[in-house]
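One chain comes next, on its own, written as structure tokens: the form predicted alone.
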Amino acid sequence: MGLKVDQLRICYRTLRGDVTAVDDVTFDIADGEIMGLAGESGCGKSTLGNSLIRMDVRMRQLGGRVELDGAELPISDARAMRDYRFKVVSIIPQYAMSALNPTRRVGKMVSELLRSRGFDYKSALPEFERRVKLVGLDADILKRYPIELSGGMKQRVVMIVSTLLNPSLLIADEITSALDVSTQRAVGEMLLEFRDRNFVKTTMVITHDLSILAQVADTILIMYAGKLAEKARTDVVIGSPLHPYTQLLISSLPEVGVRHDEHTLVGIPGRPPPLLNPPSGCRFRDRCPFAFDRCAADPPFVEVQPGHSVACWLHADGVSPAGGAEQC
């Protein structure tokens, strides 16, 4: 049945007021699907991912609901969510290479984690060793300290630990950061293999790197300033994006075979709006080359083509600004 998020709103409590980092977010991820979640830093993607497993003490759920395999997740109740973590919902955290306790051997860490979740380490050890070998590591890694492992080895260990209890939902947050290109590819292949071997049922991959999602994701969801901008199959988002923000994200990526001493990369002008007091209407309009009067109203996130949803007045109901829509 997969994951269903309906009108979710998450805010951070600050001395200056509430900062709504996830604002009225609705989407589904099917069983067996790998969905990529992308956007600029500060768009709310990590907040969205973290809210599905462990709410930060500064975070508060303002509204909406989350269902996994047909049952509602009590994401606002930290004590109730304890029964779901790692067994039903698991996460490969951002900066996963720093997630391993430097004072514990890998085997000791795994045993403590399993014991805290009510599982016997000895009975789970054969499966852990099998998965270690599956990703190209030696079983004696259990006897090593994290400092004895390379960055890629640490990342693979964290991925194995996070999926050892076969969770229904895996949230992978920036898992390729600080890795070299060959290791990034290996990590991406691991995600696909974990899905194909039914170690996880549903996967959300959070990253700012669309090139990674092009390799591993079935669908891509784009966020901007706490709102959803676009969602479609990966080939559609990469090849035929509709939202101006997605188009500019794609165009800012380097192209294979292009000499950048001859073709300068161009970023997106301007900056995202502050979420403490976000502007009314479309939050991208101040940076959008196609903005027109109707953008002063908040565009709905609607399906404009089968399996392709977008929040943009250019495509919501056929309304177009003079001389601009045909370019978008």
Contents of the next structure:
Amino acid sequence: MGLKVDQLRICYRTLRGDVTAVDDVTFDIADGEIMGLAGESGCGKSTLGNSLIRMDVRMRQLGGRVELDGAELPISDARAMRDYRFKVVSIIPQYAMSALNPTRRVGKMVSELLRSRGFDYKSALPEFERRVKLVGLDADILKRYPIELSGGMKQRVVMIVSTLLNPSLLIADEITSALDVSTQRAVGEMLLEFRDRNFVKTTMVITHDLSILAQVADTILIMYAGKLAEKARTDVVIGSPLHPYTQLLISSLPEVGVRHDEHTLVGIPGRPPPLLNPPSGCRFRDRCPFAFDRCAADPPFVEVQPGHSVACWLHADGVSPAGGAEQC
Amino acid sequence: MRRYLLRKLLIYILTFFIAATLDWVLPRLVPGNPIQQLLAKIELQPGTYNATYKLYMHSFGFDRPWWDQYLSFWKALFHGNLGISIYDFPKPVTSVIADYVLFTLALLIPAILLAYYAGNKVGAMAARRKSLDNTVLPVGYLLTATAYPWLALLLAFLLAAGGIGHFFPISGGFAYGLLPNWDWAFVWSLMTHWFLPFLTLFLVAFGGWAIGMRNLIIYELESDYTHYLEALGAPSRLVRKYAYRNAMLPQLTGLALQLGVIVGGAIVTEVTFAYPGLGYLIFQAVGNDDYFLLQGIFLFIIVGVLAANFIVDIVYVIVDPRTRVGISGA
Ligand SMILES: Nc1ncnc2c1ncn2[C@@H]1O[C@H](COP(=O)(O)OP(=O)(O)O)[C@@H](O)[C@H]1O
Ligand code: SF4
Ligand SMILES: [Mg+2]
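Show the form predicted in complex with its partner chain, please, because up to now only the form predicted alone has appeared in this conversation.
In what comes next, the whole complex appears, and the chain from above leads the way.
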């Protein structure tokens, strides 16, 4: 069953107009699959991830549909979504280091959270403690305050808290960005372990760092300026990408395991276009070394091989640009 | 934790030492001489002024070198002796203060505690409800920014305009004709005289706490731990409980910082309403060049504020686990 996202469009209401940060996005994640979602900062990854669990007040769903385990996920209905959160859809936020209430002991906070959602802490405790040990922590961290834990410990605590109720869909947003390389690997191992032990069914790992996806993801979805660029199995995306943007991302990737930040990673000249009134045609056109006349129209996201889709006119044989005859 | 409190205590003792020294120096820098004031009050045989002046200067010790006076000041202080009042000669300063201090405490303690409690509650409610916020915010800012005598006059005027002004006298601690006596007439008189100065102090402090709490809660509701709870579907009851508790901590620090300011406000308010508390007594002491009384009152206030600060420190350690954890060196 898994997750099915169909033509999803999400915008931010701003004073200057609507910023469509997720524009016509369609993809699936199968049960047991870990999908990586990658792209430069600002391309709409977090917006997509957040829309599946909690839209903030400025976000609006402009269109599309989300289905989880065969039933519609009512992402626009904040009230209805509340019941799904934590139990069915959960998130490991980017800010895991500061996600725990500083004035509550970890165990107390979890017990209050569970109780507020109608669960009994006492009966959940043995499993919680088992998982605490599974990620290499001591059970006595439950009696500690967050300031008594190191950054890596807090990260692990948040990871097991978020997955405690065995959600169907887990969204992990930039969870390795603040960590050193060896801790990044350990976090990757944990994501795989969670999947293997069926703590989570489908996982979406959001990152601007392709090297962590090489470790954990089964498939990778590349976004650019709010739109889909390419999706394929991890080995295909890393080994033989088709979209010029993906190719540049991969070629600018330093040796796997070398630490880098957002800016040195993406060594592609230029910047993504603004999402408020974006230019027409392929959004990568300004920066694309292969741009040609057809690129003035919006390239469709088409499956070029089974399981491998790409949105680029170089790989859209037989498809006409929307609203016009094929140019020669 | 004991080490932390001991260190705090040491700081307070040091503060007290410096403040008491200033308290000794400052009145002596003011022009004028208390003995002249005192002698002006009593009828003297003609021609004896100089001899009497010398005698008084000697018996108060004003003819000794300054360091000697300073040392005797501390020596006397340790014996609980703050000297003889000149304003209310020859009563000891301590017993003059004792006559007035209850009025001040009766104003300050309820005003501080009730304003703190109500301000925090209303501020938290304002952070939740936009409609309430539209009232609380401007009214709160107006109240905190208002000068005490101004608000005092305004309240008296409003009550008078409302036709109930005569219930709440604007001067004194109780009606002139009454003798201090625990009967109903006297207690009623005390309460009605107490009401306006209390309300003045209460309202100014209330505005400050309400605004502070509102802003702190809004800040807490934008913090990461709030977003995490919301992402995990926690009901707003739990989210607000956490935000309120965490916002209480800076408010408590604010309380410690504000104590001195509130005491200052009480002094002005007492003078405005001729309310017979320590503030009013300060006014009298200044007018009579009464060094000893002035010193005594300030010492009393200093000790009071420091003690209250120390209490807030202890409460803070109890309510903020982070200080406990930090203190125990974990
Ligand atoms: N609250 C907001 N209001 C308006 N625009 C926003 C807001 N949050 C994000 N955006 C815009 O949406 C786009 C996507 O942001 P985001 O989803 O955070 O990207 P990513 O996670 O890929 O870095 C960005 O261009 C950003 O400018
Ligand atoms: S559609 Fe054109 S501009 Fe866009 S990526 Fe392909 S070749 Fe480059
Ligand atoms: Mg992001």
